[in-house]
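Given as structure tokens, the chain that follows is alone and in the form predicted on its own.
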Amino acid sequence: MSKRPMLQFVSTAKEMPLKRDADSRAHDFNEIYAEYAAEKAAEQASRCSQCGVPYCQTHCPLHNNIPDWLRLTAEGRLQEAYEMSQATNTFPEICGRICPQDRLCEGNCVIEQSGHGTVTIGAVEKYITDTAWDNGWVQPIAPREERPESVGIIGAGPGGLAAADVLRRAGVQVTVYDRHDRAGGLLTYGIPGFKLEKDVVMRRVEQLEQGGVEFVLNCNVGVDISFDAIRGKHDAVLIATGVYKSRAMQAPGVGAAGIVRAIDYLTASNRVGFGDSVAEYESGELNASGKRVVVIGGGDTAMDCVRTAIRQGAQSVKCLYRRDRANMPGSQREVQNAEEEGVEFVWLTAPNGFAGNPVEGVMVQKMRLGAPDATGRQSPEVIEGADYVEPADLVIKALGFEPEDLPTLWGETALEVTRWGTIKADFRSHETSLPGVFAVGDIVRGASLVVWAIRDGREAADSILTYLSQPAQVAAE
């Protein structure tokens, strides 16, 4: 292919994928953007200015080299694009899927600010690694020689799948322990298919499996096998657990049937997804068919719900945010593409109470926007006697996640955590108050981004491996 010149924002307009229309992606959990043909990608890669400064590198919390690869897309060198794209990342074709570019490269985009509209920077990493993968240019991990020290990782999500990856192409052994049945922790079975289908993160499993990581599934540290062990058989330990826990919620009628938790809403659809049987799913508890559903909340997985509701045939789709749409946490682009497929947002609203047992509706009290919080926010204030109930017949929680107590549940004591509950780790290291113990991911900065735990798990490998090349001596103490 022949090179093509950069710069071409002003003659060549921004252009997404094509989006599948909102009634025939509505019915399946299909990925709702198609992929880029080749021309298509170059020619939106060319769009790249070169800034000398470029923020959408600075504002990526991996910092990838994103205008070199796009400038290599544009001339047609793909396989090197693929390269430089994996050198920073380790999962390119997830981040391109799920990162809220809006918020990060994409949102810092100098001629965005300028303008002319965003580079689709997402849609183009996902197309250079899928077309990685089609080609055969995602080779197994194969390390120069063995290490004979082992590692032994505790949870199976990006931060910890991430690390292991690093660790196994230095040679080192690794294990990675896990709750569940399959790894890839909330990519699997926290994110929906119609954004991450869940082929792509199973063959990064598969491509660890084969590189020599050992996975250890239905695994849970405390009850199945002790910290303590953990810590034993390994000569480091991290800690990438991720938080499960959902928020707790006061209200009257909190505890009536047909009140669930997002997590566990979410992961019986996955697994339904998967062709599990899952008997939540097939009773009713879980599964919106048919019904009036009210989500609570207004983050990413409040929109994961009320897509996944639309999906599984609910009657009607209703999400409660306490703040505005200006104000809400979750990404827009979410938020449009849940409008488009039917959920109707219900803003400066909140519950206060809910009806029946089975629950038969929301209490919901009228709010309005006053003044800023200590985050600089407009904190939401109650307009006294706008109240009004909501009918519904399926209400799920979600907002937002806490860490479990780690020191309780593994009974370890001495592993120390912040007043958050979170564990305290040293931001460089990342090492913990147990010598050879890292931690890394949402259960150090609680609930956030997969990107930050992808950084958090490649940074904490980098620290553990200079902490396998210390003498005996000092990594005995």
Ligand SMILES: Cc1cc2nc3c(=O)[nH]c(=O)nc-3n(C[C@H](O)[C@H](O)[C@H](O)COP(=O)(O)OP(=O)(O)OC[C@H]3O[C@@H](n4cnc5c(N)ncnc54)[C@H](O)[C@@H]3O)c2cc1C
The other form holds:
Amino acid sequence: MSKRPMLQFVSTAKEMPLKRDADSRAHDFNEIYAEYAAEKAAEQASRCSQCGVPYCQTHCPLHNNIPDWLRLTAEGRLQEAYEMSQATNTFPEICGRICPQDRLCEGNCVIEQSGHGTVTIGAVEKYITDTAWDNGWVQPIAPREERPESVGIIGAGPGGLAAADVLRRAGVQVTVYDRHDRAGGLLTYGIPGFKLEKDVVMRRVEQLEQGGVEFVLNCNVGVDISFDAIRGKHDAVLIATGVYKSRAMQAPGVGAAGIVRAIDYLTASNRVGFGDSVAEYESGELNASGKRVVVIGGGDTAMDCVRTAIRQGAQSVKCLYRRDRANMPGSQREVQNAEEEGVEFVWLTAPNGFAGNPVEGVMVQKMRLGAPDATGRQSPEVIEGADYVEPADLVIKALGFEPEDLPTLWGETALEVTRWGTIKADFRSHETSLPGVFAVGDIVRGASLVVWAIRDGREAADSILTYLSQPAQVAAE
Ligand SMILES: Cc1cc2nc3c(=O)[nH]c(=O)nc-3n(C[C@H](O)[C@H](O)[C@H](O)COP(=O)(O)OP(=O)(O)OC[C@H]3O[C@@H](n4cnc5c(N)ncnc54)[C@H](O)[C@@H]3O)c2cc1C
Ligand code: SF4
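Starting from the form predicted on its own, produce the coordinates for the form predicted in complex with this ligand.
Next comes the full complex, and the chain you just saw is listed first.
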């Protein structure tokens, strides 16, 4: 492949990989974007303006060397691009697929801000590492030496897996415990296949297994084994358990049959995608087929629910959100995808009760945006006398997640938490109030992003290596 000059953004337009049309993608759970052809990836990478101070890199939580791997891609030096990309990111092909790039790297791309359209950083990042997998460049970890120390990681989501990768590369003995039957955390059972196909996650889990990481699955820490026992077995422990308590909703009739939690709905759908037999799906309890579906919430979880319901063959899918489009937390890209697929957004609406059991309808209040609150965000206010009933056979609550009360569940009151219930951990070292116990990802940050969990996991692994090397630590063994 010939070398391409960079800075081609003036003459070459931004082009994403081909997106499947809404009709075809609404019937399956496969990803909606195709892969770039090699020539197109090189062309799009060559649009980068190679800024001296790259804002994309600054706004990437992993500080990926984006301009450098874009240049290598433009020059056709893909193996070098892969080496550089994976040096800062444990799962580049996953971030390339599901990071909200419009808020991170691409949103801060200088040529985006000058009106030329961002470099398609995420799509190129995905292309580089998918190509690496296709060419056999991604190999199992082979540590140069085995170390005697062992680390127990609780939680096999992106935070736990990123830490496992770094620790195992250093030769540490790593055991990852998870209460699910498959590793991957929300990558496996939360995020739907149309955003992240499951074999992309499973090949990473296999890579870690082949490199010597031990997985203990179906193991709920605090139930099947005590936290204390895990501490006793390992020289250091990392807590990466995520946040799973669904935010509660107070409204008359909220306990009716047919009103379900987003996490249960999405987990069932993902299990079905793996070929598992799921009783609640078979019975219709967690299956939108033929139903009038109402999803409550405006975040990424709500977006995943509405788009899953479309694919399950719902009769209609409506999303109720109490603010307007401009003020919703979910990605605008996902709203657009959902609208293309047939989802109706009912902005400025909030439920205040449910009719029937099983549910037949949602009592809806209409809202308007009032004065900005202390954070500068306009607060929704009820418009009196404008209530109506929205017919529904399945209501999915997607109101966000809170941490479980780990100190109580695990009988470890010395594990300090914040007033929100998240684990208190040093923001650099990730060490908790318990010596030798570290914590990362959503259980520390509250519901966040995959890329932040990966960053935390990598950083915590470095801190754990330092901790294991301390003379006091060796003497204690
Ligand atoms: C529906 C949905 C869609 C999302 N979409 C995106 C997206 O598009 N892009 C993005 O960047 N982020 C997205 N997120 C957020 C992202 O998935 C999380 O921020 C990220 O997965 C957090 O990683 P983690 O490792 O901290 O925890 P998790 O991924 O939640 O993993 C925690 C693991 O710990 C295990 N565990 C918990 N308690 C125990 C216990 N007691 N014993 C044993 N194991 C335990 C769980 O089974 C789980 O496997 C989404 C989240 C949801 C819910
Ligand atoms: S990891 Fe996420 S934020 Fe960083 S370059 Fe990749 S897509 Fe952008």
